[in-house]
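Below sits a lone chain in structure tokens, taken as the form predicted on its own.
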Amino acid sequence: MPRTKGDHEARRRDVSEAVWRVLAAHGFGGLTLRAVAAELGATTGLLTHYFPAKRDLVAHALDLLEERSASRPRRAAGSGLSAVRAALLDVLPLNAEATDANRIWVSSWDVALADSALSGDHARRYAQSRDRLSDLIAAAQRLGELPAGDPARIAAGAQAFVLGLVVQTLFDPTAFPAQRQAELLDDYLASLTSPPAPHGEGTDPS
């Protein structure tokens, strides 16, 4: 009997699962068309139907890593300063599903820096995250929560603070729990409630 369109569709997103529970238990480092397949329980060569080399993978669990982050949970919260709080809190492993994530996230980072296109493509994906972050913080300036200056630099500095965070808490779990990590980042918050001092103010002469 010949397969249906809806068959081709259900062993996709098996192969989809059997890729996504790599990468949660080993990573890009252990993203490999054998690896897959064992957890598939089938052979490298059905997979090469859908992945005829490792860039055909790496690419489509890229792809797949960006799905699910879109698609996962995001903290509830109403507009201003408390919005821009909500989107970086989102960002951070604050929990077991959260630690995963980023630590496939961060592994990610070396695949895509050896391939040019896929290079591209992770840079795509930070400047729309830096797109959506500017527009909460130009919404924060406009109620009056933070002082004026260009959204757009904020949130790269934003950004790089809560991925900063993000590898350190990777590396050293127990200096950086929950806790520590979410009044890391409201101190960061507080630090943008004001304007920065004049050139040369609050500074030691000698």
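So the form predicted on its own is up there; where is the form predicted together with a further copy of the same chain?
No partner chains or extra molecules come along with it, only the chain itself.
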């Protein structure tokens, strides 16, 4: 009997789940057909059907990372500064699922930096992410919740801050529990609301 489309889809999902678990545990450095086969309880032969070469496996892993990042649950954003805060919190490894995803992102940096096409993809991804942040920052400025200033420049700073906080947290989760991550982010946001207008909320100089 021919396999149904449903079987095929289910098998693909199983394979993707196994790839994800290998990445979360071992990173791209540990991503091999053998490791995925072991995680899946299958033969490497079966996997070569999906991934004829190592590069196909890496490409699938990167697609998976992008898909899962795009479809991850997001905080209700509100508007203005609270939307900026929600977008930045959405990046941080505040729970196990977000920690896995971030660990895989950080791991992908080594692979991507070694390959100019992949590096270009990552650069575009981070530029888009800064653009989205920049729009949120501009909206917060229009509401008077952030002082004037180039939103793209503020977005670049904010993205740097959360990416670096991700890295520190992955290495030292005890030093950076969820609450501390949120406090550090709030310190950062509080500092953004001050200059160049230091008196009170937003840009009100009174």
